[in-house]
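This document opens with one chain alone, in structure tokens, the form predicted alone.
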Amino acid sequence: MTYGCQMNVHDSEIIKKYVKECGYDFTEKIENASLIIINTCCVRESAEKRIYGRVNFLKKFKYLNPYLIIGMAGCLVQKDKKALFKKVPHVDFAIGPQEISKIPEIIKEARKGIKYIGDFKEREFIGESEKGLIEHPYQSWLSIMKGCDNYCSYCIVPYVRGHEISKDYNIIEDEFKYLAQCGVKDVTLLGQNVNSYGKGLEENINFAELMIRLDKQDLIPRIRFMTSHPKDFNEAIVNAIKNGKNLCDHIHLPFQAGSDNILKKMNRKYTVNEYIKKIEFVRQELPDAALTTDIIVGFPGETEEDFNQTIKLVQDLRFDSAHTFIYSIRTGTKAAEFEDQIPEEVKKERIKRLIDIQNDISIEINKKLEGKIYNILVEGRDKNKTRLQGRTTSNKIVVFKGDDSLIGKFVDVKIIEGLHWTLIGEKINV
């Protein structure tokens, strides 16, 4: 069981692969298991109490079959270290996601009935490839480093992912060999923060390079990454998407807020007007990108003017789409602290007409690639099944009728609708 992001979906690929090679198989019946592990996330309070919901629902089945094995791993783990087996007693063993690698190890003891908790130290070095299960035959994640020094004032991810470590260039490469090995046409870096790739190695690289090197080996037909910091985003990496073969067209940017004000509150590091200058390079450098970003609302102290100055950004920008939170409080954080949070009605009222306004702008985006051609790696069946699914190299979700044999090869469709997530296609016949 994952939650919370692609990080922790990959930190999963390479759990399943250790509980494989223990010896066990997969069921999706939770009463046949003998082995379960949730692998946690705590970057919002509701997903926490998700999680501890889960795990105690879990306890009848302990009851029921004294030989279950509950394990729990991740940010959740590492932010509640040993407080966490009072809440959950009958967990058997509780791990921080820097010691994933124990796991086999911890497997054979807790069939003894030995109980494990972490010991929620961090690593300085990342030493051997991390490869994991591939859960989707033709797409997967490569984590190109872990943690965060960035320390935004919001976020709790540097106080249980850690100080930022990057791999070895050789181990990324290994990594990337073994995906293309597998079948992996479409693969996508890891980071929290991708831009500042190579702080701390012996090596003199950085994002780019890697980018640069990676596309060269011309293994994976479609590479992406994802998150980016703007204050690290520069013109190197949008040269290196322009010049490159795999190298995908979509870049997601998060900007959190639209003022400084609230920017320096949050510790973001970069203003305003620097993030629109970086923007402005990549649509001129790359005028058929795809632009994404997050968007923070109802952060402490955050007035009308504040929030309206969001708003002005998002209808100047015109991103293709935005994920949007409201702000809420996580205890840890030095945003935690401030007094003067919003009302949760306020948050709500301003929400709405940001979603409002940023949907408008996505059908509008998307309703201007009707009948454009694009060329689709098909990844499988829609939710409903009834029509095939894939991706443009902009990361747009494209749905069309076909059968079965299609799905993972690319195929060119047509787009006949632009609708707000989506655009509706058919394939062209050769």
Second form
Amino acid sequence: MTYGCQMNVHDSEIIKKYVKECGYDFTEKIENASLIIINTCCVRESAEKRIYGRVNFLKKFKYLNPYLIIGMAGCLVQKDKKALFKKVPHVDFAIGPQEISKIPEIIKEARKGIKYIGDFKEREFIGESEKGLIEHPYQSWLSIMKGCDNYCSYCIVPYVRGHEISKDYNIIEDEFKYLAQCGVKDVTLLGQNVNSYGKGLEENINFAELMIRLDKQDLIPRIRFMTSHPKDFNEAIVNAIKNGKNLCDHIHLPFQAGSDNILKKMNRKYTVNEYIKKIEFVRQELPDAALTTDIIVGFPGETEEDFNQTIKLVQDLRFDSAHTFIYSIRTGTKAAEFEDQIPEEVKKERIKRLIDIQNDISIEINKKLEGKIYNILVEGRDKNKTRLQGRTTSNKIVVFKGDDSLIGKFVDVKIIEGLHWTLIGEKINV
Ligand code: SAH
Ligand code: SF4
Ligand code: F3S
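Can you swap the form predicted alone for the form predicted together with S-adenosyl-L-homocysteine (SAH)?
Let us now look at the entire complex, which starts with that chain.
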């Protein structure tokens, strides 16, 4: 079970590879499981609560099957460390995000009834272990860096994922080739701030150069990346996408807040104007690119005026979609100590206003796509299992009727209806 960001989804692929090597098969049914590993997130309190709730729910399966092993991995474990066992004593092992390679050893011990708690040390890369079990042979992730040194004042990630380290280009190229050999057609390069790739490496390489090199390999037709940070996002990256063949036209550039005052308190290191200029450059050079963002509402000290500036930015820049979050206090971060915390009701009221405005914009943008034809990589069935689902190069989800033989293939689809999150299409028969 995986919670959290794509980094965790990718880590889970690696965990699954180890688990498989230990002789396990996978099941959808909890009651059939002899091993359950929950890969956790702690970016907001809501995630934490949900995870502890889930782990407590699993307790009853231990009574039904005394041999059941329950393990926890990931960021929440790194944050709570030993204290975690007080909350969920029935857990057999708990390790941080940098100890995944110990899993085979830990499972062996757990089978003998020996509990294990991680050492929570920071580690350098181990290239080999980054090759995961690719669940869908056509879509996967490649982590190009680890950790984060930005210390945005609200964020727990640098404390649980450690310092920023870029991976050597040779290792990335090796993994890239491995993914291509596995049949991957859509890969996402992952990092907390991919735009600062290359810092600290012996070789003089930056993110734009990395993308150009991977594009030139011409092995994987869709290369995506996330997440970008506005302070490091630059024209060279936009030009690489413009001139590249396989680099996707979707840019996720979180702005977090539309007021310079709040951005400063967030330690984001850019101004609203600088952000706007970067977006304008993207729009000028890549007119068809989709732009998405993350926004935090109710950061300590956010006045009605600050919040209105966030609304204004959303209205002016017209993002294809936005992930909106209510600010969540994370103990240990700087913002947790700020005294001017915003009451929950105010945060809730503000986020509702923001979501309503963004939803209207998303629908308006998607409606304009009706009648257009897109090439879609089909990834599987939609939630209701009634239709197929895939994505455009710009990362828009398209659902349409078709049979399973199309999964993993590229098909042309005409958009018949644009909704808020998804586009409804029909396959074009050529
Ligand atoms: N490194 C990425 C992703 C970080 S986590 C980035 O810098 O964008 C994903 C999103 O969670 C962030 O962009 C932010 O909008 C949100 N987030 C992080 N900490 C938060 C907190 N304490 N409360 C609410 N949202 C938070
Ligand atoms: Fe958190 Fe900021 Fe790092 Fe993103 S860049 S992970 S928001 S500290
Ligand atoms: Fe969550 Fe860790 Fe990702 S805290 S958002 S899983 S880096």
